[in-house]
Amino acid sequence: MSTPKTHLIGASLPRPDALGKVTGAARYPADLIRPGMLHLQLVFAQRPHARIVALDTSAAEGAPGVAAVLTAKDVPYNAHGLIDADQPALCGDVVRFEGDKVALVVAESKEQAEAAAKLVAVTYEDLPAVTDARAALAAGAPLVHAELGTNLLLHIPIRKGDTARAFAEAAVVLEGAFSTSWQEHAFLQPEAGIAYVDEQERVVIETAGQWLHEDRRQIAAMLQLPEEQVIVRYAAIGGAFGGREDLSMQHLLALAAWKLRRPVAMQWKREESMIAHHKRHPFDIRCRWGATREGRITAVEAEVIADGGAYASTSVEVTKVATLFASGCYEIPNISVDGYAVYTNNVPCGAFRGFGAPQAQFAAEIMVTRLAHALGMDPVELRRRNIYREGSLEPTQQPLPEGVSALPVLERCVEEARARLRYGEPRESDVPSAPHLRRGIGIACGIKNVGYSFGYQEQSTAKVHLYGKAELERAVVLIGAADVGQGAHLILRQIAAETLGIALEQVSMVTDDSGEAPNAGSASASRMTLMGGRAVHDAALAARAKWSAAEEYEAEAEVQFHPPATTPLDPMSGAGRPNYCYGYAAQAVEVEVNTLTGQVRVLRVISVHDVGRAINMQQVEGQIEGCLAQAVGYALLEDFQVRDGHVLTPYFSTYLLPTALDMPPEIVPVVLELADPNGPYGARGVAEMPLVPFAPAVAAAIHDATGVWLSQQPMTPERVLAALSAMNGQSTAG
């Protein structure tokens, strides 16, 4: 029997959900409503931190076209999340920031949903606000739970080798203080859904997310139900970058559903997902780094604080890839590093692209950079004799996963840099005649793991059924992958069409129904293409041996992926195995500053990844233009604003993305193919690694642009500005 070379593996294949995304035709959560279903409209606090006194929801009740006006009371297990279930679906007692949900309207239109709303009574006795994270530390600061005794979410110390003595040693020993602030998601859909319960006595629940197993799990435990008794199904997904890991509305409809026995349906506005689903973390890091007169980096000295908001969310994981990467990409043999994660009455806070890695890195960054000027030494000098290599130590005493390309990624980058933007060369004819622009280049490298970490079940798992007489003439692949945008389903349709030798028209998939596909885990953490594709690989090998042997006209095979184990860091020294697998990334940039109005404008990007193997070219290519995008966003514009725990930028008229006209006009992606020993066909994933040295990247593109650091972000010209000022005005004093 002939197996065809299919050649599928690295092709750029078009994307089969392009032309209906284009032409309107895909059915995202909002395209499910239809005529007849109940509408759900929520009551939001509205303010950061109260009692609930007294709640009156009669008025409401007997509002025209109302059903039922839904509070804590009806809600059979009142509490949700990911990790730590400390969020209350509708909250009865007390209200930790302004999107907390007190009660939830149902009627039979959109518009006497949201009239009704409004004659919901609540009665609140205001309580002291904690809305910044150091603050929130300190002895008598307010409680954001007072059951707990303290704000603390987490303390996580790393501890490699003697900062003490290495300080002593060192000839060079600089400090920083760097801040990041909250992003938001923005994904292209708010978030929707429908909900109804079914001839078989299971609440369906069709929506958008990143993990259909966890929506349902957390779904059935608020429900009280057997897990098999709750159904989720995701319709066309608008975006997420983390923003769709957290519940945020799916458990409301099915709350309803199940309680009214109705269709039901809900669209939130634009404003109503920015003030009431999580965002990225803001960082307060302060550090210290010292380094031998030969360009040995030698000690890392670090306090990482995030502020998690009003909710765990994933502020724990999040904290501990922050102080993880406190020291970059670099074998530094003596590290201090104290990583805190922090209640506030602040807006919750969970994954976001790049999981903390992005803040880590601003601040690691910029201090090898200013480390290779106080050492007189080129910068990518003093990386590449620190940089990870095979073997390198990571600063929990462990050797890296296999696969260490940092170096190669970094050489790669100054090469590019080097032919494209003539980097360590005089720049004479690249000065604009304008005395006000000036233009500078800046490199920075980062790491990012893929996949789960720190001891968390990491797993995948993919059934394929195969179809044939002499020949194989089908395939169907279920896995419970979500597609978020990236295209995971089409590169798991390549992978299986390879593995078994067949055409890729001979593949189809069954990827977003939860009682039908099984669990791939979630579209996060750049792990699909590694953890999903290496599940849909083995199970089509082991489908096709069975199909193989038996010479019947179907086969089928299930298998569960488990890469390599990690491990759960030491509570003292922070030893242990954090991850099974990182990506590298390294980049230059070019910028030119307006010196009078603080504006920077980013002119190219070179942008060296390894990707392992590239599944799909063209896809790998997107990623990293997509991200880049967002991380325009994130290093210059989206200055998103909270004052006393209340949000002042909820409008895109407010809070700044960036438009086609703020990327650069030239963007270079450049990829590496060193394979990674557990991906299929060596592939690793890269989503999210293009963020993570963006904003290093630039802050140094600034500085060699105009002598000054920033080290808040994002830079807004305000920033560029007061910055040059200062600079100026110690000029004039000294």
Contents of the next structure:
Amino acid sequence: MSTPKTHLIGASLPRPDALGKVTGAARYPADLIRPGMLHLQLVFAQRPHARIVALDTSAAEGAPGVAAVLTAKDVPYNAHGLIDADQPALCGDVVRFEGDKVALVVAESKEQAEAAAKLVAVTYEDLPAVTDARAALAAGAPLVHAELGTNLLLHIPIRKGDTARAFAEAAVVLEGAFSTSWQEHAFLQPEAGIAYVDEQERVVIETAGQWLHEDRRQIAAMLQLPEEQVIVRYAAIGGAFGGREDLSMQHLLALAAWKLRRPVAMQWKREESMIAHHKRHPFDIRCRWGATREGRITAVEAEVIADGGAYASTSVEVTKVATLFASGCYEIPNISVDGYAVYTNNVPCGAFRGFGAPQAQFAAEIMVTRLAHALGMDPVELRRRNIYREGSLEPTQQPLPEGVSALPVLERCVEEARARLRYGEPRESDVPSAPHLRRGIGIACGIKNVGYSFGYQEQSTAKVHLYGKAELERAVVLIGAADVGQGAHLILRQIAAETLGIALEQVSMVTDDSGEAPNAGSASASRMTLMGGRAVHDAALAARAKWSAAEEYEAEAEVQFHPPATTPLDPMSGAGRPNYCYGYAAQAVEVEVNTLTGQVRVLRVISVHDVGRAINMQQVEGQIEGCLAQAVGYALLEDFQVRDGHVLTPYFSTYLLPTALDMPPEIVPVVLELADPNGPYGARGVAEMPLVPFAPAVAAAIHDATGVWLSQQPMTPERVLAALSAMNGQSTAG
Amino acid sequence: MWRTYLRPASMAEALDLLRRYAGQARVIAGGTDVLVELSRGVRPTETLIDITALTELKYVREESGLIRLGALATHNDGIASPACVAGALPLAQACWEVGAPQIRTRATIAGNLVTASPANDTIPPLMALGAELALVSAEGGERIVPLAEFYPAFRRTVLRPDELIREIRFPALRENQRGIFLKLGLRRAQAISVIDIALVLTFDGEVVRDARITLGCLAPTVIHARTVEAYLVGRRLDEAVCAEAGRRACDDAAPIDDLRGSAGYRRETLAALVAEGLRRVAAGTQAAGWPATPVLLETRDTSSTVALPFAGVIATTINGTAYELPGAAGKTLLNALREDAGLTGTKEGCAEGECGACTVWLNRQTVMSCLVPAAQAHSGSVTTIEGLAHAGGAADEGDLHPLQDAFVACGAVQCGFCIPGMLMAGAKLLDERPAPNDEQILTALSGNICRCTGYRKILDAVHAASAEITEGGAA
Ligand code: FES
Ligand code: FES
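Given the form predicted alone, corresponding form predicted together with the partner chain:
Whole complex next, starting from this chain.
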């Protein structure tokens, strides 16, 4: 990599987009709705599994203001999906979860569309629903997709060494069973957007998403149009966190605009957003860990089952990630893990910050701490002896990609925990005035891939135009990279300005139009700084070189950056090179447990991350702090309840998010900069990492405080109290 | 959600309308419950009768040992009233635990009673305080109903369709009485109770002479824990008695399983809460944790604005500019601002008062505009994010409110969708107290959800703006 001239790299520059956001001038998708547009209202299935016997739209069509009622027969190619196109835009024969869509009402006003949607008469024949992942795998279970003949979407085994022998020889063997629940992204801006057909006969969709070119691909396929005839543009995006990776309404906006040739608008209510878009996967994990007396973890066996819900989305990839991380960030010679992704009639699951890593490591990290206790060893010491180092072999039998910083990250975390939390010192009474308040400290590590995995053709493309006279005066950077709130546009601009040796103000960005800006890949997998940043960096260097050589006052270069290739996992053994970069994290948390109510309060968090190089330190801290809020919610609070396929918590009044008062009073983000070999200026991603160790660190802290282990996420007061009562041998029955 | 919006100018007119609509209309004041119910199709209506013009009903006062709350007394009024804090601490504590600041500015205590959920926080303290209600109607005149007899069944009241609660009243706590309200919620702000309890104890020295203990979310209606009340009489509140009282409270409860908790969890925590409450009353620490100057997010002002009669067309001032909004009488203020006034800076994140993205100022109060009928802005004034800079004294085009500057400088903005609401709440806090501490800031912003930032840089930004304002003022 080029030697850094560091005046812009690392600088906490304020975000240019913040000005519009603090004045109310920034336009989010719903702010684009104009008088005269047609309004769309969906008719949702509201039942987990049923056959559509009859669909009568005549009453709705005759209602005041209604322009059309679109159904499955109006969709040119009625299937979409990020990996498998298995989800209908509008269901024609069968509905597979309650948020499935059966009709789209188009009317002159929002109120008219809503009223007419109630008049769409659908006759259903309810089918048996399967709403539990293990039950879905049982023989004779109802089939979510009858044509597949099975509910099994993926089985991936990982085999390394000889677990049978290792367990036989292990001094300590522990078993564990863990379950994690759904998590809702709850980006604050519910899905909305507009669409129209422009004078060049292109259908233009203005909305929010995470990947312009992927949205365009799926929409073009659905409408059976060439991709150039579909333009996707992103307005200001009100958060994403993986939750805008799948199509939600973008394609339906396109469909209505294309069919009616009029501008259309749609805005989901929160409860529509809650039932209709995908969630974080619930996992059921059963595992066995073995170690020698000396503290060498020698064997891990695990079964990892993901409830994928009704459609494929990215379940296959999420499950592979969880399977890979079922043994955490430790070099363990004998591993046997089986990952399963399963179709059910629950809400589909897909990408959410962490992408399978938090679930797997909730189990793995708790098991490591339990093993340490069983061995009479300090949990940090056990980690130290087994944690990944440069050259360690992954469960997939290949060496880790270069830049393994798991150990320095852990050591720094321990150092901070000793200094700030007095970790390791004997504790006096917790809260003398209140004996029912007990405090404890927990430490956990985490690993998560940066960028796409398992042989996916990972790339990012950027184009740089340079203009000037004697001197280079300005640069235009074109890269179709979504700024979902994380600040990607400023980061890319800082990289461009630094690389070109010009001021930030001399660089302008073209980022939000699939027709103008090249494909950066998605804003996901913590990849945009590394991948998009590297593409911008390389394109800037190439353009700069041309500029120096050229006579004209203009130069341009487009670069497609490819990181080191990854490979698919071998279907029998899982062998392969799964990833080209990892982020490493370690956290120490202090909690206070109310032993009378089960309430857990996180008092202090130390969150240590190797970010390779911070391009903008303020934004890095922002990612860590913001991710921690989601981690607090995930670990303790956010309880997405589903019964028989029905979401019971579709409102913010029932699905509780952390408020400002729920955050730990003390948060210490610690940023290490141990350069990544591929990242621009050594940068690697960080956005997902804080979510990975947090829940198991909290579980360890609760254990430290009270002596009980929680194995279900979220660790709600009721679960904590039940565990305490069970320990005390009391009955919790009312 | 509704078609006809009526805003009577006098009590007589209000009662006459209630009689004429005979159960077909709903009374609205703060609207924080009614609008949520209407959007979910609960107790639907075509007609709203807004009683907020009856400003004579907005009072909290103590007269010869009796505390009186008018029908328009809000939760904030309960919190801010010294009479209420001194003479009805459990009620003040309950008011403080309800919703978010933007809800407490508007939600009335009488409205909380009428919603009649066993989870409504003000019912247990008022019942323990022995409150009675003055109900009025055009035909029946006034009748007095003890609160204990107000709820015949789950979510039902004895209020007749033509009746209005005019006043809530109860004897103020005397020298030898102490009380407390305790609530178990699933998060630290804005949580509907899993359970809540109120205790009011009368002492003879250290011996309990009379005990009133009421339980919320532990039966179909709020109930008295009769067994415990009887048990406590004649006893001193030592540790064993407190613990035993907690255990016995479970015999009085008949809780159910719901989304917030199982019946078993409710019983188990009830025992803990009752014991805890008794311990604190015994120790005289029932007011521990009560903020010396609670954050209100409203400019307390007794000068009542004279509301002009409302005849279907909303005439209001937004950010200093006069607007006529002829099509907005059936809308929420949020939709009227966005759709009719074209001011899209105010955001919708939930439309049920849970996220704060829609926060604006209405007549000096910070409100969730998704829960305000637009007509309540008639002849009033509204400040939105688009007008914040000006309201903050920015002289030139392009200048910002100090808090806006601080949000940019501190990196408090990520996706930005929560930010307009966050700024409106934060700026009102700085109006109310220019140098707030952490706890006051976090409380003031506890009704504003941010999913991106983790709130830390937002907290930094409020401190930074505070420094700017206080130093700027001193210079
Ligand atoms: S509080 Fe009004 S939109 Fe969420
Ligand atoms: S900045 Fe995105 S919700 Fe607050």
